[in-house]
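Given as structure tokens, the chain that follows is alone and in the form predicted alone.
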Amino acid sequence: MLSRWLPRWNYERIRSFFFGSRTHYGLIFLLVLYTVLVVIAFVYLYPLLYMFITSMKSPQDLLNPMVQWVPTQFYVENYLKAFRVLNYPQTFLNSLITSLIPSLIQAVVCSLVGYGLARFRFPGKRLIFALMLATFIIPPQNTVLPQMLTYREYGLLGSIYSLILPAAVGQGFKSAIFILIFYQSFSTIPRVLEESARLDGASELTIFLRIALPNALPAYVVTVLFSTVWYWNETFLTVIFLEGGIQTLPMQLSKFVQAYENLYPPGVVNIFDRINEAVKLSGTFLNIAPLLVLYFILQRWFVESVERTGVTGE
């Protein structure tokens, strides 16, 4: 009916800004993804506002139901507190080597397990593959057992050597994904390059370098960061294998309470320096913002990596 009272030009401009044309999209479109947008982007940064809030209010704050979203003063005082209880500086440190060590050297390894396996023909490879899939699909608390036991007969428990060891010989947490990884990667390369690599005298080692290695990139960037933020966040290997030798953050927020009562025994300090909800979550929050420190500074990298990787998720 519209069409009958307008002109065909004004009608066919009306209809392309709300509904689109073959060139762009329309107005009805668009508001509809960004809606969806907004509301997926809430429901993913809602625990992280409500932490970071939740942990700047004052203990007044806390009691007065009037203050919900807006702290009444910038206060710091859970921070300092949740500063102290962790240990931050050490156990920061202990973090950053428990984590990144293992995980730049499990990418190391794992890149040449992927490259052998997708570039190479021999014996046995399918058996290979089998054995390094099964490592994925068995959980880790059935295998924990044998792996303390022989970490104890080798004298690696409560130290460094037992996360890093494993991740040498392709054994560290979740190699079997980063093998998988390069696998995926290294089988892209066209043989062509191989060959004419081999036909001017390049030794298997230079073609990795000079021809597998820079088409890795992206690789290299995802096994990094998943691997880093894997070996942050676990707890219960680690807990088993360091024997309290390392105290990593995690380690120590998942004893906070406990620590937080050692500092501040009941009965001595006043009811403000308490334990509550805003110090436990300040806690959470220096224990999660290197990790988004890191993904904000390599986030471009990374996106593009994961999209010409492939990884999903799990």
Contents of the next structure:
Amino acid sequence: MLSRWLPRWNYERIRSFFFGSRTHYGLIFLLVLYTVLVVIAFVYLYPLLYMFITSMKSPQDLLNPMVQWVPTQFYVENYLKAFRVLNYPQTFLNSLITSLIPSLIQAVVCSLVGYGLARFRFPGKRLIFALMLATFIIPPQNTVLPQMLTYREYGLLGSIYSLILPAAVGQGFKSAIFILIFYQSFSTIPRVLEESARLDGASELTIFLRIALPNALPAYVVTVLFSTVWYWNETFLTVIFLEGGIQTLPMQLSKFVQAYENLYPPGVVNIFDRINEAVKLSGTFLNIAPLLVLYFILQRWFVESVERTGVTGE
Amino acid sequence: MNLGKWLRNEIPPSVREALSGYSFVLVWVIGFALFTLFPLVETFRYSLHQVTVTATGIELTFVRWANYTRALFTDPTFVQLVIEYALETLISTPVVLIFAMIIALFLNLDFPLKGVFRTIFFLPVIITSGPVIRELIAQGVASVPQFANLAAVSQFLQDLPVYLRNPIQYLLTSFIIIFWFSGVQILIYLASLQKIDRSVYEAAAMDGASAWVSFWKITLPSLSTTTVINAVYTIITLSHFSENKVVRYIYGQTYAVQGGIGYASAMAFVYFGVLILLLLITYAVLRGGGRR
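Can you now output the form predicted together with the partner chain? The one shown was the form predicted alone.
Then the entire complex follows, led off by the chain already shown.
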């Protein structure tokens, strides 16, 4: 049996098996490749893994140096506490609303602006691109205070309008990136389509709605997804604009310790109910769990998006 | 309707096209004026004043450049934080770029389970936020603890001058977090790698170029524009991140009794200046390197 196929393994075949050839990768190359990728993947996953496992530990497990990676029991008490401390149903809903609504508006407005830049020749276009780059570069602290004071004057501080208004005029969170995505996306639609529509007497808005928009649906999906995630994770602006009003999940997480001690006063509760890292990490995990779910359902859209919409921009 | 007809007949097509274009971007121009330009100018005005917030509005007392001189010459914390920030950014950016490029080169190959790895590498983009990162750093998950605490390493660090020691220490303790900021850059590199024409590689292979030579002569030059984009993206992301120490310090000073809005505005402008300087340095280095 062995001798029947062994002779075919001459030097060339062995060499190609280990070192690869023009048509396939060698075993050594694949080994190195997978080792490097697995190590790096571990570096990425380690914090999540650590977070999840620690959050499942009971106070006894936390104190026990023998318990590193496998908790002795299935312990969900931390999550129940974190759930209460975060006021989860309420803050989750707030986060959802404050990230989804500005994102939808942002997608509509950015697509209109991107379309205008991609499809029409007009003087001052380069200036607009330059200014758009500027909006991307200018740190938020350089513009946020006057906005905050103006909102305060009109009583909009703490309400969702303080996030909606900038998004509605193309100045939302990272708007410049989304305008660029739409610009790229609309630039690739053949002009013939709109020329013929124009000859048939269609107005510019009709052309946009009937021809451009259906052809740029991937860009819309990508914009809404990324924008939602980025609004969800944004804390600098939300803390300044929403503090005292709407309480989002990350905002509540920032004051986790304080909120915990309000619910479970340190002098009153027994020692095992004091705050510990397991409870804190449960809170952190509850904070990212919705994003993880969203990502794993729609990961194709997130990951392939950059190629599909051609953000790289030559 | 009549007006529309008149417009269509009387106005030359190029002007009509320009007008249509303006009507689409008008909303952005208004937004830029209201939510970027006006606040920027207003913030600059604050930075020249002592700002007192009252129940009805704000009171400004002109102090000329006092806020700036305080930030630059009197406040020891701010200048130190800005220098640390600048050094850390200059260190993190090449790390992110090189790392993202290597990963993108790997992911550009064809092998089983490629999709799984791509999903994992992009994960941080989805979940990175200020409070999450803060919690991870507080728990010590962000570093490579065993390495940073090695006796030999800490001895080596002791011998270095302070301005070198801090950035290296930062590199060791925030290693994982730096990687966490590479997700988008990996995808941008990947997209740009896929646009390189395969026939160029084939032609090079015909002429006897090894994969190594092909990388330096074909791949790297093709990625030069993308590298600039990625560098800018990295620097901006790191600088705007809400856990950035300078950002946190400025935010803290905004509401502090000693600081106030005027002082915070002045610091914001100094910070903005440093950020632009960093972008210019990076651009010059990348362009200069690309030409050679």
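Numbering follows the first chain given and starts at 1. Since we're looking at a predicted model, the values are computed, not measured. We call the rigid core the largest set of C-alpha positions that still match within 1.5 Å between the two forms.
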query	finding
F120: Cα shift of 2 Å or greater between the two forms (core-aligned)	no
